[in-house]
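We begin with a single chain expressed as structure tokens, specifically the form predicted on its own.
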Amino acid sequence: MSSEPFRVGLLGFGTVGSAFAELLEERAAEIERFNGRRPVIGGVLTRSRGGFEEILSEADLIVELIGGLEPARDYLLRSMRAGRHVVTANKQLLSQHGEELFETAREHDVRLRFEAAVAGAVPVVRVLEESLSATPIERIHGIVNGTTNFILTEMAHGASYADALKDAQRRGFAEADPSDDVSGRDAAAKMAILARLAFGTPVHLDDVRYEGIEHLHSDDLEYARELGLGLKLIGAAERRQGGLSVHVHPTFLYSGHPLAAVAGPFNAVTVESEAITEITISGPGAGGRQTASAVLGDVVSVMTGGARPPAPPLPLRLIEDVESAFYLHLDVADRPGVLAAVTQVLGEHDVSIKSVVQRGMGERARLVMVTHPVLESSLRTAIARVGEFDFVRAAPRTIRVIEEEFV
């Protein structure tokens, strides 16, 4: 076996980059023991340190941890065109320029690995690329943002959204500017990547419909508990109507769903197929050392020859209007005939009610319903009509519900 070191060019030395360098040094001897070559940092690029061309010329592999679109995109493309394998944790880059990167990897027969770009230390990318590469996937959905999962867990225990967000920032689970997380954009970028892996279809971040958690109300969680539901920010990519639907929304789950019990800053992804029924993978979704561990796993995979470049795309039509069950919250005046009028309008638009909770009296009554699955467009039309009634005191609120329970 060769004793020549395996040189890693490291682009970026922030929280994840420094954690990766430390982890690589800690585990280098063990990696050499079963791999025959010792990985070492051959050069580091920061704003004030190192030169890209010099690092590239001496590297066997490039690890990109600088984030953002540019110059990260340029560095990765130049690295692959120079015949270097690359590892990245850059979800925004992959979700917006993935096909260009994948095509370049195929053209130059190099490996492009990105386990850390999705779900932190949860190895869902490797499972889809390797273990389930020959399995026809029907749906992949999960909790892929630890920040929002922590906030929703705290809200389920009675905290307000504002207090839960402050706690997440204090603990290091949320950035000073948490907008990408709480708006759902971070999860949408990750679902674009997972959809490409699971279904072979090019999905751009702009193709993913997403909704965040900023508008949620604590009383929605209180009523949901009465209905046996728990709230998560769920990203989903699934075959629908001969096409592919990719979306991110706050979603209620029944207790028998494998994602229902995932709490705090943890991530989890469920993969469904007729061949396997379902499997769920969970683990830490955030943190410098956890992300660095996923990056190092990709480096070792490249050293051992794992995973070829992504296959050429097989486009599926992207579907937006799909069926789902919904939670519906109405603030109404408690007058005779209110419930009958609401259910009549819902019925005219094929919205069937599964359960109802009514609270309050007089001018401060509430109707909370869970529907059976219905096309989202039909529900939106029905809700618009319901909102026109003079007894409705505020805009109706809706949240998706996943009905499946794997027990």
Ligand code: HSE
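Numbering follows the first chain given and starts at 1. Rigid core: the largest C-alpha set superposing within 1.5 Å between the two forms. Since the structure is predicted, the reported quantities are computational estimates derived from the model, not experimental observations. Compared with the form predicted in complex with L-homoserine:
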Contents of the next structure:
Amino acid sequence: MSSEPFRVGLLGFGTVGSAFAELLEERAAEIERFNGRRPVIGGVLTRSRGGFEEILSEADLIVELIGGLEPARDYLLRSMRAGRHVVTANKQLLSQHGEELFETAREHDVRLRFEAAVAGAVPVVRVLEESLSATPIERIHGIVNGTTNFILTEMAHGASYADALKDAQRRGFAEADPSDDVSGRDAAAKMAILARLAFGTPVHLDDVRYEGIEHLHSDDLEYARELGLGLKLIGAAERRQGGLSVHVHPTFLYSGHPLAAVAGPFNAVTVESEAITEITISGPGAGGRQTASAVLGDVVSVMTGGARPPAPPLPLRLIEDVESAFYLHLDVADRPGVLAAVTQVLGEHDVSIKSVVQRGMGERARLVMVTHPVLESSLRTAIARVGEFDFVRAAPRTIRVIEEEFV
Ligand code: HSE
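In place of the form predicted on its own, output the structure of the form predicted in complex with L-homoserine.
Entire complex below, previous chain first.
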């Protein structure tokens, strides 16, 4: 006699929701073979069909793929209070109401799984929660937004920003509101979630400093290529001065860095710790079917009872003034003494220059340099002073650089 099916209530039927339903149907027989119960979709809630209470009453587990804060938060809380396990891909919700959700899961002794909320199909949540649960982590660096990585990859091959963004939307990588992708907010939400997992510390989206790719100039990508650099939107969560720093910025990397080769909608996360040196995992970070495979993995993990170890919390003390190397782009008058005046001011603020490209353009010149690591506050003060010189023709531009070079 076969056992009862495992009923999955599905909330949301967009790009990921519909791909999840399709994948579950395809894989159900095999899951039943190793697990004893066959997963089935026990009801679907969309704006125009289904009733939440009815779906909940019949479900063994709720999958939330609506996105956004409400009503997703209300549905997840009600599901857990009714004793149902839940699976979600909702990074906005986890990064803004994570504590309430985790607390509710604990109180009602149900599982809250969210592998698909960070880096799509890349199993970084499980690696941090389980494989590395006994490893003290120093730093996480990641490319955690597929849309922006796709756009930067296309721009490096000559596409315009607008065309690349349209293409990312057409392929189903972008959020419903793509400004969340290009502003860095989507990546910031994911870094808040990763920081919480890695450091056992509640980090809210508002605690993450982020910057997007909308203001980048394509000529920055060209100059940087001459200096051996490629541009990525990098999220970081790292221990600093006894606290934690979590931020997202466009950042240059030297070729050979594990994250430099990550192209298109792929994501990657590098975890650093003295015990493990470093581990990088990468794979598809966006796309319906790819993200749906992580959601289905969570469903199977709940069916088979995967572990969820607690982590001791680190006191939350967010550090904003971090050290970084910087790319610096100056548009200046081409006349004697300019380079000397700029380097003089930089030197006075402890900004040491690693490499320079200068290009004369008639009356004007482009002065593009990469600094050695420096405290961001010192660099900002130096740049403000440089910006006051009468020979500076446009606002100086800066972008972070991860300075490790690989040969
Ligand atoms: N819009 C997101 C991205 C989808 O581009 O990475 C995955 O969260």
